[in-house]
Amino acid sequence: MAVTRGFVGRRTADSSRVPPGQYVTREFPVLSAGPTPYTPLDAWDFTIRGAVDKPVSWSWTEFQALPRETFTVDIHCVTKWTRLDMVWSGVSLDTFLDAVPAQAAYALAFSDGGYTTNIPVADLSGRKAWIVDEYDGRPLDPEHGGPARLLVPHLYFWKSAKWIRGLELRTTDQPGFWEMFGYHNYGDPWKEQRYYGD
């Protein structure tokens, strides 16, 4: 795992916003399991496949034309840092899922570089998750997952897959990259579900 700046922080008394075992940082640490991929925008697409009648893909241009929103959320990393009031812009996953009717209960997010992570569809719908391409008013840097990443702020940040390229909808759950290496299958920061058995 490559780790860069950002591992200095301060404790906060606001326990309503900071899960157990976390510390608050003003930095945006970078952690990656491998090298950073650089995908040209004209080669990027986002695809929903798997337990669907027909896979559906959106090009970068089509993604940019979808209804967008800007929102502020807190992020909690399994390595124990929390960053408050992060401002993102992107497209709600509801927009994509509504276009691909399916009865699947599970999703496997897949990314450039081979990264995967599993998430229940219920945690991706209902305005709980987005595909984001801007952070703090600027295009998302590749080191933070650009050109676009999944953002699921109510789960530990490893579930917010960098360099997202799509979702494979599934009728059965399939562990992703870190889950196969002993990370918790769900990853609720408020329950400290960091590793298998937590």
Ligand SMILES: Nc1nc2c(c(=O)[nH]1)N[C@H]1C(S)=C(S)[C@@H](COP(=O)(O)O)O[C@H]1N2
The other form holds:
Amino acid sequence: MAVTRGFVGRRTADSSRVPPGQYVTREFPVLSAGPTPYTPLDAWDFTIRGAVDKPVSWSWTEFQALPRETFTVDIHCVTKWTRLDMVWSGVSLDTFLDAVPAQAAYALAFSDGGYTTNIPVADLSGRKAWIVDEYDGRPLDPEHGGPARLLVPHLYFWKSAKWIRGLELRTTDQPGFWEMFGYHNYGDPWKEQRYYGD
Ligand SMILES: Nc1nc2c(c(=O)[nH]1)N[C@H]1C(S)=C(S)[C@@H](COP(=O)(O)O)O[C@H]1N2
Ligand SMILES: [Mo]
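Give me the form predicted in complex with this ligand now, not the form predicted on its own.
Let's see the whole complex now, leading with the same chain.
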């Protein structure tokens, strides 16, 4: 009972951290639109291309040498689970974007397996987004996007592309995979922007 009481008490204490329509879970569900791809690390790179002077790529080794940070954030999935205090480690997207001079306002994240999702560049900069390769002190499970995934905690979790391989910078917005199938174009959990028209 102590566990249940503690859990309920904690939910009450943290209700200001739970967006409308969400419930708190301690699970970490797997939600994938297709099979888990397995890309060897020596074939992996992260590329920023599109509306840039010249595409720039980082190999896995180069990615590993970038300044890292470990941080704790809450994650909100459009299927209504919220998980508080998830500990991730990776590289701020500012580090990548600062290396690629560009004026583009939009980005389309692309992943092994073909998944895409669109995010304004403003939401990827200013220390709001990371390429993470560790969760809870361990390498990210392939099912959760390992070797590396995008993490944009202030938007619904479908924006956090698993198995990410890069960003296509764009001067015009281009809806990604779920955005074309009726999800909201932006996906702010605090405004309950779940579906097209919300
Ligand atoms: N490449 C890729 N990234 C993806 C998805 C996917 O199917 N493929 N699903 C998205 C959705 S809808 C959610 S809710 C989260 C789920 O992440 P998880 O499986 O680690 O919980 O990943 C997002 N990123
Ligand atoms: Mo999702």
